[in-house]
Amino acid sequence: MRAPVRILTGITTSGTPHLGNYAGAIRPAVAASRQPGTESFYFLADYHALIKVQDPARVQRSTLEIAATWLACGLDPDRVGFYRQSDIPEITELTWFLTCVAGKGLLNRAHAYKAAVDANTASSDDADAGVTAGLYMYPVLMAADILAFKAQKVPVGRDQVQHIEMARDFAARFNHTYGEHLVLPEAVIEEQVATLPGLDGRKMSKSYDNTIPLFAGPAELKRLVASIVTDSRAPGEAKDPDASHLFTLYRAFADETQAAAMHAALRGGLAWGEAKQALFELLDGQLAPLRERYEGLMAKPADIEATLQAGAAKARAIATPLLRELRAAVGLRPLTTPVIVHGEGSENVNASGKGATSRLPTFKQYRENDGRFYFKLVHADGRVLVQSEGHASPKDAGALIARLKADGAALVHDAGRVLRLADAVVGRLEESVELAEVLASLAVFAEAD
């Protein structure tokens, strides 16, 4: 039986949830933790909330507001893992091992941090002037939080993607360097609602101050919605929905059938006043049940506590065997440890000075100038055993690596010795290398599993 898809994904606590937030985030999650053949993990991200909230009550508030908020949307933590990141430290201790192979130049490009500079920049200070390590690092704490629990899917809006690139970056330089230990992860996004526009048409986000609060009550619902900026056509005259924030936050709460009236309507010349008004009335009605939800479980924070801390143990399950399995691959292990090195070229020595036997097999994983991604299959000794096809992606390579693990057993090569797997062209048998001695090697891994 296959083995289900693990989805990760969580929202920092550092405000009180919004549109935005329920839309780009929470909905897709919530939905895609009811598929069947998925294995879902959510969680509050406190300690992003720390890169730019320095008010601890604030930080705990909104901790209990967004987690009362994904329960009462219909997350369900019998099904699922849902935790708050602080209650896991195997994901601070993967934030240092990624530290030291993440490279500068990378984090040097990363949005936020570029979107600082650029401000400092603009206003002549200096460029790093109210810059934290915190929010520099940001990408790598992202990372481990993906990384720790073998994430393969991540919900995440479109500007988030870069963030979820760099996690796969870092995992597969930690692959190269010590082996295979770390998932790439890929990102997941609801194209129609990646990310919603605010009140002034600009990204909903509590930075702007153009939020609209998800349980906000009806009156201060309609009040927000009535302050939407809109263009200056007059009734009767046509509007163009497509270039309106206005109907695109009402696409993201309709369905197919009330969304096309809509656009027809716009384009009929209907009013701003009523289309603000059809936009109330459809978010009233779907987030009124909601609300009701969020407000009993605000009223009951020692069951919200119990409800984190028995995700805490669900996660830990995952994260602390793996923390394991890389301390001792980064050399962070008992001195009786016999040494294994991943490389080629490399003598194992024991704790007594004499050679061990603990060589194992491994992939290595790269780029080359033409800009393909290639892998290696390399025996316990240092020999290559297996040269890849180039991939266009390190998705790619990564998962004919991940079937020759599982299934390379029914590997065979033809008389020019290039090696195929039922459909795929795995890539080519090094000189004097028998296609035996990849067979066992590959065993190894067959056993790991």
The other form holds:
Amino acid sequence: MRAPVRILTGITTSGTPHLGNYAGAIRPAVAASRQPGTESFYFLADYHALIKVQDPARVQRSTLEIAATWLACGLDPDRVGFYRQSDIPEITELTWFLTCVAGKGLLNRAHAYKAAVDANTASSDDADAGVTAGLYMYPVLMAADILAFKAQKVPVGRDQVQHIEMARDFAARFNHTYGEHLVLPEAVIEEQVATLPGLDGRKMSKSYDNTIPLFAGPAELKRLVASIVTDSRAPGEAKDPDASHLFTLYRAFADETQAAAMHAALRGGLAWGEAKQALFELLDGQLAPLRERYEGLMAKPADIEATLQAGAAKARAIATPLLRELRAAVGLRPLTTPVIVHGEGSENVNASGKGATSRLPTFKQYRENDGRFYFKLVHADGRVLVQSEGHASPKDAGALIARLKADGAALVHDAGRVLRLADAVVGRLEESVELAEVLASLAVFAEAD
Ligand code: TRP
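Alright, leaving the form predicted alone aside, put up the form predicted in complex with tryptophan.
Full complex below, order starting with the chain above.
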């Protein structure tokens, strides 16, 4: 079996979700989280929210509402990792490590920061007036969100693609300086999900004040649907469904048969009033059960809190060991760890960015043409020390690596240079490598733990 693809995305905890958020983001994400062969993480980006919202009551309220929304819409916390960013201290720690490799010039070019500077310049203010360092550092925090979990795919809107590119840049710089520790993520852009039109036909957005709140009650929903702008064709007159955003909204919630029937009815002269009634019924039919679940969840914040705590524990099971590894990699390590000097100089040879090698021994995992999974233990100076046996799955190979990191001192070898750890055959000691070198390298992992 292939290792599942790790998908991660952050949900900004500000604003009240509307139909456009539901059709464009929540509904496809919940569907994607049920795909086999994937391992998904969804988190509430509440550290990011602090950049925009500095009203504590609103920060808390918004987190509760957004968490309840995603759960009501079918996100299954037993299947996915569902947690709150601020419950993962590893994210802020990694933010600092990345801050120290991130190019300031690159951050100068981030869209959100540039837009703020452009607006200031246009109004002849100081370029950075009202710009917090938080806004400036937004892309670094977002990179840490992703890299702390070695996420491979990050579903985002177009406006966020630049941030994923930046995360790749920071990860590559970190790896170049300290060895291969971070996974370079890829953006996944949902091309086919339509952006929904709002009441006035422009994109549904809070900034246009043309939204239909996802959990509006039936009376409110009916009133809003009635206020959708249409042309002035009279009942009985043929309508052009393809030029009507009322129909676009209808189609976003209808199945194919329903959409085709509505299309034909409008061409056949269905009155706008009746079309609106049909849209209301369609929406209410789908949203009423979600609304009911939402209200049930909102009434029990303690349950949501417990769900998020369980999610945080699941997430930290990944981030905690990674950060332990990264701390050791950057040199924040116990003073008893043997100092590894390589090349002609000290570890600082790489500070210039040239000739990077990892300063710590590493395990490299890979798959061979025989379909089996292997690993190598590579010395800090780049020499291969141990070549593993083939394993049926990456998980098996990983489990043995974990045992070596924890219990490496118990490793023995026989006359044929075959290495064993208790009952398990680990692999072969490479030519002219001494067992002592292997043990010294493995000791670094044990101490890092
Ligand atoms: N910036 C994203 C947005 O505004 C939210 C976000 C924060 C995010 N951290 C993330 C998305 C990490 C994907 C991955 O939509």
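A quick note: this is a predicted structure, and the numbers were derived from the prediction, not measured. Note that the rigid core is defined as the largest set of C-alphas that superpose within 1.5 Å between two forms. Positions refer to the first chain, counted from 1.
- Does Asn210 show a Cα shift reaching 2 Å between the two forms after rigid-core superposition? Yes, because once the rigid core is superposed, the C-alpha of Asn210 moves 2 Å or more between the two forms.
- Message: Once you overlay the rigid core, does the Cα of Phe373 travel 2 Å or further between the two forms?
- Response: The answer is yes, as the C-alpha of Phe373 shifts between the two forms by 2 Å or more after core alignment.
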